[in-house]
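As structure tokens, one chain now follows by itself in the form predicted on its own.
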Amino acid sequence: MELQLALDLVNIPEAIELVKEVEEHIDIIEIGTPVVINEGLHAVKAVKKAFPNLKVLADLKIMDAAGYEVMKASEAGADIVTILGTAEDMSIKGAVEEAKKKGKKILVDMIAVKDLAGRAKEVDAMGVDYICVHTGYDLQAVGKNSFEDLQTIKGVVKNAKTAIAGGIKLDTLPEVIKVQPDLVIVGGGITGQADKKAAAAKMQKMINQG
């Protein structure tokens, strides 16, 4: 099980400072969609340059022109790029094809997918690397989480690794670990804490104990 730190509400210098605090306790740095919108792929390039030993995920949430966007994220140094599960099959296949050419990985974000099990089966067959259940900010605000969704996709996914994102904090992490995803994605559960290093260290320890 790996731990991914999602950076959503920072600029490039803030992102680098934040990662410095927790780098020994995380596996993947996620350059979140708001950061990409505000800063562009320069954010991916700068963070990868600052932390060459960590994997960097570019959360582009691709919906179209997938091959091109994966190519551009790869050139910026992204190791993993995200595409939406609601995208067309052709787009997902195009993303996978481009990622394979570049030696990169594709994570499918299942946010807003209605038939989770059915779509997870379909995208799994397309050769994606990760399938991620994700409760977005707007649904977290009304008390939703992805824990049941994770069980749903774990039951059908045969090839891809599974991931979970959305509102995971120290007190809910044990529930997540029970379902054994391959990747746990945490944002505010680390970035919103007074002692970020301690929060990340504790999460890493819990994940490693699995």
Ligand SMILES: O=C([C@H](O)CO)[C@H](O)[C@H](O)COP(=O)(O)O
Given for the second form:
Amino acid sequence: MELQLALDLVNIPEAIELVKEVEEHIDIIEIGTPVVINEGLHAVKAVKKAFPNLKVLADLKIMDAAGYEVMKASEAGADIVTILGTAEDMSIKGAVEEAKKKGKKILVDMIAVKDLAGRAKEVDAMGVDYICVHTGYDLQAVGKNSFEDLQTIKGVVKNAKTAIAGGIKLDTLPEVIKVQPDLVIVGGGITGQADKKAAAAKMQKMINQG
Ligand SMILES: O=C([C@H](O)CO)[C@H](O)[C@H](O)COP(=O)(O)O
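Given the form predicted on its own, state the structure of the form predicted in complex with the named molecule.
Complete assembly follows, chain above in first position.
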């Protein structure tokens, strides 16, 4: 199981300072969608340059023009690029094809997918690398989470790695770990804590103990 730190509400210098605090406790740095919107792919480039030994995920949440967007994120240094599960099959296949050419990985974000089991089976067959259940900020605000959704995809996904994102905190991490995803994505559960290093270290320890 790996731990991904999601950076959403920071600029490039703040992102770099934040990762310096926790780098030994995380596996993947996510350049979140709001950061990409504010800073562009320069954020991916700057963070990869600052932390060449950590994997960087560009959370582009691609919906169209997938091959082109995966190409640009890859050129900026992303190791993993996200596409939405609600995108057309042609787009997801295009993303996978481009990622393979560049030696990169594709994570499918299943946010807002209605037939989760059915769509997870379909995208799994398209050769994607990760399938991620995700409760975004807007549904977290009304008390939703993705714990049951994780069990659903664990039951049907045969090839891809499974991942979970959305409001995971130290107190809810044990529930996530029980279901054994391959990747746990945490934003505010680390970045919103006074002692970010301690929070990341505790999460890493819990994940390693499995
Ligand atoms: O993907 C995310 C969200 O849609 C904003 O871009 C977050 O990175 C993801 O939800 C993880 O962050 P937390 O919910 O704060 O753990």
